[in-house]
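In structure tokens, the next block holds one chain alone, the form predicted alone.
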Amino acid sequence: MTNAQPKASHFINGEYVEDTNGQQINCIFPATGETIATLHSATPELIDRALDAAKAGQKTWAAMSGTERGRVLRRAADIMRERNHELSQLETLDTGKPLQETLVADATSAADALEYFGGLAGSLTGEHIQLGDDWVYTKREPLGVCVGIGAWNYPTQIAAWKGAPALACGNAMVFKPSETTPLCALKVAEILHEAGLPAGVYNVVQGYGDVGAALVSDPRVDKVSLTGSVPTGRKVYAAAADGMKHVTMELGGKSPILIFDDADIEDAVGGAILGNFYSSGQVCSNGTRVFVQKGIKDAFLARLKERLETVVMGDPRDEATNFGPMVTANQMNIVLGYLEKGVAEGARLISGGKRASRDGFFIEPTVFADVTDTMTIAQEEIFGPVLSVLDFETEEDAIARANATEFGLSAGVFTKDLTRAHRVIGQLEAGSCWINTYNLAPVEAPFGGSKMSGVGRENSKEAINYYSQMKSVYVGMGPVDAPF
């Protein structure tokens, strides 16, 4: 247990708040199955309090200059980096991801977002447009109260990826973490307020889908940002549309990685590992359909199998461990169902394929070869450590098959031919792409999908457009010319 445990279930109006009348939420450590914390879902009264606090706090926050707001965000980034070790331990308890991973990918990524948007906050200006003697000026204004709904795989990062641009623009936020990983967002809120954020500007309320639905449909809310699955995204988008709210949807994928004959085998295998087994495969942008050109297929599979033998599965709190459990028993069972389907539909099992014989919700890293486009494992998002290898012969064939999906989050290409790399990536229907690497998501670059994988972008200057609106003001400098 870490002493960094949050003090209560919710963080509202600058302080921790508890109400045990709410439905119980058990936070389970996935490596052992033990309950590490018991929280309570937000009651309607608490949701009301959080939204009222956000509405009031937003006015105070928006009245500050962008530079002043940026200072608070950058101070929070510094505090987060100072406490990286204890925040990483909490993330590991919350998600089951190995400490070796959380130390470099979670609170650090959240701090990067706070620092980056803190740096941008003072630069958010409008423009002047001269029209003869008349002129127009534009002002970038906050939207108001934003609701963030988090996924369970990156609880610290998502709380900051949504919070940082929202706050930089002068909005307030009410964030609902996933009920599966409820702890980390509370620490983000605590640190922001410690750094000088006015009360009410960043609130965290826990709950199941009913709490999310109450937040999304509330008239006090101006913007909804969700990270989650496509079915959840459809529901949330529809509810937000009813109130004409702004939305960002970061949803799932079934992303392709295309590996050509001339690719560096070591790099291609490394990319496929990052795109399938990092976070035990629980990453939305994962490249789970690995298209390998026939000339390199046997060498690729042999080297992949060798490197998977170096997996260290174990207690994620031990820094030597590099492969952790599924987040819940339910998620583990979903993935086991896909493994059965893969075998039943004729895919060839190269490695893994079953639950690991240890406590907790562990599944062996699994590789299927000879996968065809129509197999279930090649069509549906599994969200677990399952890599499917599909063969291809020509570039045109690979592109057409890679695009034959309703999803469009990510795509990757491995080749030494840079002309081909840019040509192919230019034709792949996906929002976040990589050439000769995979799954890197720096805050400076936009992140988001096309097709059913979502709308809007997170990170980079692009995110500012999704957390602000432009007001244009026409200034007449002469007499008004009216027809009568």
The other form holds:
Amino acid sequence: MTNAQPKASHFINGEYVEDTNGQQINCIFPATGETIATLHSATPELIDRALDAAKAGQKTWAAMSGTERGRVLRRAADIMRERNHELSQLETLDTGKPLQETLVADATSAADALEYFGGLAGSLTGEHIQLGDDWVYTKREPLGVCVGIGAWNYPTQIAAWKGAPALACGNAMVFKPSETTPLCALKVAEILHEAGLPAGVYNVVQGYGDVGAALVSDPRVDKVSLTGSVPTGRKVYAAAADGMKHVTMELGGKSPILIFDDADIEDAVGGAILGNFYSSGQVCSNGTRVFVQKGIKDAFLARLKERLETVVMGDPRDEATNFGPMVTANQMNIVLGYLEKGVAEGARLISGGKRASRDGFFIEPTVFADVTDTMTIAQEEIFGPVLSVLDFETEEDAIARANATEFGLSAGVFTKDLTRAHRVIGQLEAGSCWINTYNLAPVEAPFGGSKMSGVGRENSKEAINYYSQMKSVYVGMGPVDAPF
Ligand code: NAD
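For comparison with the form predicted alone, provide the form predicted together with nicotinamide-adenine-dinucleotide (NAD).
So here's everything in the complex, that chain up top.
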């Protein structure tokens, strides 16, 4: 029996807090289906406490110099790296993702964000604008209290990708993890406080959508950053607009990868694997519509099938495993429904196509060929290990079809033709793009979507613009020239 019970459900004002009056949240290990922790949703009283703590904590935090704030974030990054193994094990229990992945993609990515934004914190300045004798100076100021709301696929990373830039800019944060993966954000809060963060500056409250909604509509909140689906994004954006709050929306996708005849076949197959099967396909930026030019299609499918046969599906706690389960039984059933639709609508099954015969919520990595643009599996975000191959002949046709979606998160191109690579990527309607690779998201690069996939950018210097605002101060050197 695995036990991952945290000290308490919430982390508010620098300490763990429990209130068993809140609705129960069962945390289930997806590889076995066993309950590994029981938490409680935040009651209105706890939400109130977290927001009051954030409001007060933000004042103390913003009064510190950027360098001092940065030092805390960088210390937290060091602690995270020292504890990477233990944090990765927790991430694996929380999500079911293989330890082989979590050891390199979760706490390490969170540590990168804390280190990067910690390094930037001391150099967040405004500018001086001379206007004759008069002048203007600008100050980069924090927004105030930020609410972060997470999805379940990257619980440590999302908690840090939102927290690090928010805190670097002098804001406080109240973070609500996904009810599906409530464990990891508590560790982010704990480590930040161990690194010297003043109480109240980073709080974690658990809950379902109603807790998220209560946070978003609270007048004490100045900014909301959501990672989630488009339908939730619509609701959260609308609620935030009502209070004229700042937003970052990191939402879903149905991203295209365009593979041209001249592509390096191993790289193209590798990119398609990274873009469809990492985290068992539960990645927002996945390139699930793989457009393959006709001349390379058979070779591509044959090599993809061969490489998929080497997948190691199994207990995600075993470092040899490289393919884990779906996060919940519900998500598994959603994906199984898409597999049925794929077959029913006439797609040709190349690999996988069913639930794996083992405990837990495993689905075989699945490839469909001969997928057409109107099939459901080519139109809707599946969020599972399902790769659709669509054929194309000309560059223009591929670009037009790749863009024929309401989403615009990501896109990829595989070709050896340098000018084509840039010409094509320049025309794809997506925020995060790759040429001859896929799904790498280093903290130094902006990340985020266009169209229905989102608003704003995470990571890089660009994220600073979404967690701060400019104050402009005009300084009159006199005399004042009034009309009467
Ligand atoms: P979801 O939209 O169901 O939930 C996201 C979060 O929003 C959860 O914490 C949930 O409790 C909360 N929520 C639900 N209703 C709310 C409301 N009315 N007000 C406030 N909060 C509310 O998404 P999910 O199923 O957890 O995650 C999968 C989705 O997230 C996919 O669409 C995926 O593409 C997207 N995603 C996007 C990114 C990105 O960076 N673009 C990253 C990961 C996941």
